[in-house]
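In structure tokens, the next block holds one chain alone, the form predicted on its own.
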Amino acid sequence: MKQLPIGVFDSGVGGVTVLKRLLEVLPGEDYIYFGDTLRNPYGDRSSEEIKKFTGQIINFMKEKKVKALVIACNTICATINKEEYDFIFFDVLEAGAQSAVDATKNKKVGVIATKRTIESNSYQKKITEIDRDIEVYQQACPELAPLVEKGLYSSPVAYEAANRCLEGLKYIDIDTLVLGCTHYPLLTPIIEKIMGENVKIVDPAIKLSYDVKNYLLREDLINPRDKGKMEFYVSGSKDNFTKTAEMLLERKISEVFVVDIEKY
């Protein structure tokens, strides 16, 4: 069991921001990464579509015999019922909610995410379950994830899109902003510039990576090697995915495999 890989999946390249955090905390593990580049973005998809896609990805990960599965997609976390699956899951949305509660001092938290995540009200529910005194201000940012998928995360068009998205949150006196989509950490320099130094930017992947480590330690499943390996799979285009993933991980990716996810 210790030698089995950890699965990480997302609607596209955004989940590589989570993989990067996992590599920092658990460098000796093997990882299987899947990005649904054929069918992203998920943010405007129906809940039925997202559940169908998630089932296919989970079947793919079962075939790869992963020992734990990281859902690196807030939209999926906000849509599926994890109890319907026989799997050890780690949920980026739950990690983000707890991180926001831990970070805020004035109990005013902003959340930016996809349309589907915001409409589900999942962050609002989870944050107020932990601390009902916290006020949560949510904003859908449907333009941002597609820009990241195209590799335009540091472009003037990305700044303009982020500025439009964050306009309503700049004047509410929030002290914490949750990046409720795993694509958004690539936009952190832009978001920090727009929101100013008094707003703490929360990347849920930081806490999530330690949640995974703590589980593996508790279950005696840590791979004892110093350095593991990674395999990357996508359902469609791999060019922008490869370029962005290499930039994020600061290493060359030898191969990205295209898989027919529909067959699962």
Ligand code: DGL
Second form
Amino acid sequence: MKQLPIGVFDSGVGGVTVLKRLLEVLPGEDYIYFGDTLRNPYGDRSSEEIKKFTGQIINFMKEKKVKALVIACNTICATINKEEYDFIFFDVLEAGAQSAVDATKNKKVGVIATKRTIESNSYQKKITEIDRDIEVYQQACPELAPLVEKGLYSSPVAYEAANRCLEGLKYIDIDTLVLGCTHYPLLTPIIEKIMGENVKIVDPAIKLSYDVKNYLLREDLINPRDKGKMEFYVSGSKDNFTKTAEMLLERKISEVFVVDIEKY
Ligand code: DGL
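Next up, the form predicted together with the named molecule in place of the form predicted on its own?
Below is the entire complex, every chain and molecule, led by the chain shown above.
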């Protein structure tokens, strides 16, 4: 069981920002990554579509015999009911909500995410469940994930789009901003520049990676090797995916496999 891989999935390349954090704390594990490059962005999809896609990805991951599954997509976490699945999940949104509570001093937190995540109100609910005195200011940024998918995360277009999206939040006295979409850590330099140094930027994947590590330690499931291997799968185009993933992980990826996810 210790030798089995950890599954990580997202609508596209965004979840690689989560994989990067996992590799920092669990370098000896093997990872299977799936990015749904054919069907993203998920942020504008209906909940029925997202539930169907998630079911297919879970079937694919089961076939790969993963020992744990990391949902590296806030939009999925905001949509599905985890209780309906017989699997151990790690949920990036729950980790993000707890990280925001831990980070804020003035109890004013901003959240940026996809349209679906914001409309679900999941961050607001989870943060105030932990501390009901926290005020949560949410903003959907539908333009950002598609720009990251195209590899345009450091372009002037991305700066303009982020600036438009953060317009409202800039003038509220928040001290913490949650990157509530796993594509957004690629935009951190731009977001920091726009928000200024007084706003702490929270990447939920940092806490999530420690949650996974603690679980594996508790269950005695840590792979004892020094360095594991990774396999990458996408449902559609792989060019931008490969470039961005290589940049993030600072290594060459020998092969990205295309899988017909509709078959699952
Ligand atoms: N990366 C995803 C998230 O964390 C979704 C991006 C999208 O496909 O819209 O929400």
